[in-house]
Structures are given as structure tokens and as C-alpha cells.
Amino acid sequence: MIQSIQPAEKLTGTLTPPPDKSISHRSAMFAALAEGQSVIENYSPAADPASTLSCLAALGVDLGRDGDRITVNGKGRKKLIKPAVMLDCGNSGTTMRLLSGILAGAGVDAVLTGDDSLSARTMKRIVEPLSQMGGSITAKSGEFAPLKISGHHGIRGMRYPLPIASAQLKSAVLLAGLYGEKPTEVVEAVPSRDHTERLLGLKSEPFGTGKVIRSSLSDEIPLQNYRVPGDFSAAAFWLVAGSVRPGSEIALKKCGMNPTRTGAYQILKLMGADIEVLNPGMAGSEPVADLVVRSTELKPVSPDPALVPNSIDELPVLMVAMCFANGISKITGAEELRHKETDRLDAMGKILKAAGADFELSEDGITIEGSPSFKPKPVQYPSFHDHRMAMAAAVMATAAGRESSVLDAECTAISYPDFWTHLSELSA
């Protein structure tokens, strides 16, 4: 599908971002491992969390769905069954990596596969620690899907310093650790998303600049009864769009404001963005709030690399914001972008080049010379079949002088099925 985008004089309106994808995945998985019925409201309608539900059903989990409400009758951590088919994770790295931790810990015979994009992403980072713990897991060429998981002779608790800041790697190890008699300790030097620890109620304690998180067979897995908050990663596209289009004002309702997810908010505030936080509260163990963004001239920024892990999914649209900042911005420490659905550094380089931006890529980041008067070229942007590339290009295109378009725009359904509708509503 080719999506046309008309230039927007300003963006105004109120909307609720889609349900948080990361929390949706975890809520369903953890509900399946709990003993008893969980009811989860506002479950994500996106394609990735749907992959998680189909995989859980294949593992014998009894679940039902009524709109955005899912009911999961948990089997307990030891009663997942051998699936009759390969577990298709679609495009979802979260599904594949977290389920691998659970199944390697449980010793359930299963094969996990995915689409071409997911099958090209390395899984070596989870295969190695899960194998060290006693799990039986093998990958094509040692690092790619399909992943084959088999029974084992017991999970060994271990102390595991995270080699990179990765919530998926951290979660895979902790989930396997739930099957070990002795605790598994994950040492996290640089904070990453902590939804797994929050939703499972895992014990942790400070360690240097980070923390140590523990899991073991003695941890009771709680039922998952709550309403999933709005996805901050989705809201970030509107925070940037509202900041750079003069005269804009966008209200975003019930956004997740977990401090391990809001690095992009901190970066935008450093750039001078006018973002107001209203009605703070809690949705289960997760902080939420309403946000209002108003247009303003942005300053250049070179964010601390420590902010990068907690803004990794938002960095593409932050690069768009930097094109409109008054000076030179620089991102470093973002090499992880090269291992997403596509090489997002290279992909954003192609999008920025098409737009006519002044930038220079490096191995782990980018330098952008921005200007408040920057006017993107009205072109046809590639999406690289990557939802975040498509949405970042769309935000860029709202500032062009004439109609632009995005190729393969249907890929936004991976995380934000209503994105194009919401863009049209705000542009009207």
C-alpha cells in the first residue's frame, strides 16, 4: 500500500495512543504462567501481540478475546504442552525472545519461527545464556531462527551481567530463571525497560549505577489483572510532530510513563519541547499520565548515551525532530539500531537523504545539522517494511510543501493499526 500524505499547516486534536505493545506481550505470557484466571483490559490490537496470543494457544493455554479484553486461564509454569505446529512469532522479536526464555526454562519441545525480517535478526544473545543455564536451545548457524528448544536436566541459577542494555535479553534470562531451584541474578549496569520485573514482582536491589534482579522457582507468579496503558513509543511520534509543526497542539490521553521508557521525553525536553504532563496516576504497577504538546522552536542536543537504551525505539522520530532544531545534534551509543526490524541507522539515513536533510552517519549514531526553516522534499519515502520507519517518514512528510507518500505503509499495523487514521484526524 502507498500512503499519500498532505502537508499539514498544523496538527491539532486529542487522541489516545494504542495500548502498550511491550506490556501486552508480557501480560499475556505471565498470565499463562500464573495459576488462575487473569483479565487484561486494553490489550494491543497490533500484529505483534497477536502473534504472542497464537503461540500461547498452541502451547495449550486457554484464552479468549472480546475486543480489547482478553481472558487467560493460567496453566502454571510447568503445564505448557508440546505444540503440534511450529510457533510462528511473525515479526515479533519480543515474542520469540521471551517465549524462548520460558520454553527453555520449562524444557518444552518446540520450534520457534518468524517472518523473513525476524529470521534475519540475531538470536545469539539469548541462545548463549539460556544454554549456560542448562536449557537446550539451538539456532540456525548458531544465531538465527528457527530456534529449536528441547527438554533438559534442570535449570541452573547463575549470575549474569548483561553485555548490552536489552530488556528482551534480560527478560529471557529471568523467565528461564523462574524454573531454577537456585536464583538467577541478572546484573544490569545500564537500566532498560523494567516491565518484566514490575509485572512479575521480582526482587531487585541497587548495584553500582544499576541493579541486580533475581528470579527462581520460589517466585510466585501473580495474576495479571489490569488495564494496559497507552504506548509511549507510539505517543512519541505525535510529541515530535506537535513540536515541529507551527501552531500545533496535541493532547495524548493515558500514556504509559514508565521512567525506563521515557528517554525520548527527556531528550525532547532537553531540546526545549513544550510538553505538559497532566493527571499522573497508576495502571497496575505502571505509571500513566496525559500529555499535551505544543509547537516550539527546538534546540540542538547531544544526548547522554545512557538515555539511548530507554529511547531506542523512538530514536528514528527523534532524528526527524533534530532536522528542525536550531543547530547541530548528535546521537552516539545507538549501535543497537542496526539490529532491529531493519538496520534503522542505515534506513533513517536513506529517509533523511530523500528529505534533503544535512547529516552524517557513524557506526553507532548520527550527526544532524538542523534548522527551524527546514523544508523536507515532497518525495516517496521507503518504509523498509518497518513500522517505525514508515511513521517517522510520515511525520517528516507533514512539513513538506506538497504531497508526499510512504511505500508499504501497511507495515504500521505491526504496532499502530490506527496510525494513518490518527494522522488524518490531527491534520484536519
Ligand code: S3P
Given for the second form:
Amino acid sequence: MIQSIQPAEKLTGTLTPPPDKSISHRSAMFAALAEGQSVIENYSPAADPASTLSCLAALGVDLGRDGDRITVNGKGRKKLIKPAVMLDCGNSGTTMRLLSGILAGAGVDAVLTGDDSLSARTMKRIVEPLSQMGGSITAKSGEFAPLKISGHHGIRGMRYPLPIASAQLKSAVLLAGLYGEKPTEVVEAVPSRDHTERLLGLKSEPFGTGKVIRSSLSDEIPLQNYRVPGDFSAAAFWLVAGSVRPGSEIALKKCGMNPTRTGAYQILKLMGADIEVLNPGMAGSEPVADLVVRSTELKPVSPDPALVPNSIDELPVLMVAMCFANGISKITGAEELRHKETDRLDAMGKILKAAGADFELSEDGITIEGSPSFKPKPVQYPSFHDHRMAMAAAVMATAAGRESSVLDAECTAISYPDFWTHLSELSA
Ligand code: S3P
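Please give the other form, namely the form predicted together with the ligand, since only the form predicted alone has been shown so far.
Shown next: the complete complex, the earlier chain at its head.
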């Protein structure tokens, strides 16, 4: 689908961002591992969390869905069954990596596959530690899906210093650790998103600049009802659009505000963005708040690389914000962007080039010379079938002088099925 985007003089209105994708995946998996019935409210309607549900169903988990309400009858961590079909994780790295941790831990025979994008992403980072723990897991060429998991002779707990600040890797190891008598300890130097440890109530303690988190067979998997907060990563598109389009004011209701997710909020604040945080509260173990963004002239910023893991999914749209800032911004330490649904540094380079921005890519980041008077060219943007690329290009296009478009725009359904509707409502 080719989506046309009209220039938006300003963006105004109130909306609720879609339910958080990371928390949706985890709530379904953890409810499946608990013993008894859990209800998940506000489960994401997007394609990635749907992949998690269909994989769980294939593993024998009894699930019911009524709109955004999911009922899960968990049978306990050891009762997953060998699926009759391959587990199709679609486009979802979180589904593949977290489920691999669970299945390698449980020793369930299964094969996990994905779409072309997921099949080109490295899984070596999980295969290595899960094998060291005694899991039986192999990958195509040692690195790629399909992943084959089979029975094993027991999980050995281990101490694992995370070589990459990745919540998917951290979670895969901790979830396998739930099957070991001896504790698994994951040492994290730079904090990555902490939904797994929060939702499971895993023990952790500070360690240097980061923390050490433990899991073992003796950790009870809590039987609980979940309420998924709004996805901060989705809200970030509106925080940028509302900042850069003069005269804008957008209110975003019930956004997840977990500090390990809100690096983009901190970066935008450093840029001088006008974002008000209202009604802070909790949705279960996760902080939430309403946000109001009003347009303002942005300053350039060179974010501390320590903020990168907490803004990893928002960096593409932050690059759009940097095009409108008054001077030179520089992102470093973001090599991980090359390992997402597409190489997001390369893809953003193509999007910024098409828009006519002034920038230079490096191996681990980008330098952008922005200007508040920057006028993106009205062009047809590629999306690289990557939801976040399509949405970042759309935010850019709102500032063009004439109609622009985005190719393969249906990919936004991976995380944000209502994105195009919300864009037209806010632009009206
Ligand atoms: C996610 C973690 C991040 C993020 C992804 C979702 C998660 O990946 O990019 O969209 O739910 O744990 P990494 O942990 O590999 O950086």
C-alpha cells in the first residue's frame, strides 16, 4: 500500500497510543508459564504480539481473546507441549528471542521461524549463552532462523555479563534461568528495558553502573492480571511531530513511562522540547502518565551513548527531530540500530537523503546539521518494510510543502495499526 501524506500545518488533538508491544509479549508469555487463569487488559492489537499469541497456542496454551482482553489459562512452566507446526514468529524479534529462552529452558522440541527480515537477523547472541546453559538450540549457519530446539539434560545456572545492552538477550537468558536449580545471574552494565524483571518480580541488586538480576527454578511465576500501558515508542512519533510542527499541541493519554524506555523523552527535553507530564501513576508494576507536547524551536543535542539502549526504537524519529534543530546533533554508540528489522542507520540515511537533509552516517551513528527552517522535499519514501521507518518518514513528510508518500505503508501494523488514522485525525 502507498500511503499519501499531506503537509500538516499543525498537529492538534488527544489520543491514546496503542498498547505497549514489549509488555504485551511478556504478559502473554508469563501468564502462560504461571499456574492458573490470568487476564490481560489492553493487549496490543498489532501483528507482533499476535505472533506471540499464536506461538503460545501452538505450544498448548489455552488462550481466549475478546478484543484487547486476553484470558490465559497457564499450566505452569513445565507443561508446554511439542508444537505440531513450526512456530512462526513473523517479524517479531522479541517473540523469537524470548520464546527461545523459555523453550531452551524447558527442553521442548520446537522449530522457530520468521519472515525474511527476522530470518536475516542474528540469533547467535542467544544461541551461544543458551547453549552454554545446557540448552539444546541450533541455528542455520550457527546464526539465523530457523532455530531448532530439543530436549536437554538440565539447565545449568550461570553468571552472564551481557556483551550487548539488549533486553531481548537479557530476557532470553533469564527465562532459561527459570528452569535451573542453580541461579542464573545476568550482569548488565548499561540498563536496558526492564519489563521482564519487573513483571516476573525477579531479584536484582545494583552492580557498578548497572545491576545483576537473578532467576532460578525456585522463583515463583506470579499469577496476576495485567494491564498493558500505552506504548511510549509509539507516542514518541507524536512527541517529535508535535515539537517540530509550529502551533501543534498533542495530548497523549496513559503512556508507559518506565525510565528504561523514556530515553527519547530525556533527549527531547535536552533539545528544549515542551513536554508536560501529567497524572503520573502505575499500571501494575509499570509507571504511566499523560503527556502534552507543544511545538517549540529545538536545540541540537549529542546524547550520551548511555541513553541509547533506552531510546533504541525511538532514535530514527529523533533523527527527524534533529533535522529541525538549530545546529549540529550527533548520535554515537548506536551500532545496534544496524541489527533491527532492517539496518536502521542505513535506512534512515536513505530517508534523510530523500528529504534533502544535511547529514553524515558513521558505523555507529549519525551527525545531522539541522535548521528550524528545514523544508523536507515532497517525495515518495521507502519504508524497507520496517514499521518504524515508515512512521519516521511520515513525521518528516508532515513538514513538506506538498504531498509526500510512504511505500509499503501497511507495515505500521507491526506495532501501530491505527497510525495512519491517528495521523489524519491529528492533522485535520
Ligand atoms: C525489545 C527490546 C529491544 C527493542 C525491541 C523490543 C523487547 O531490542 O529494540 O523493539 O521487547 O525486549 P534489543 O533488546 O535487542 O535492543
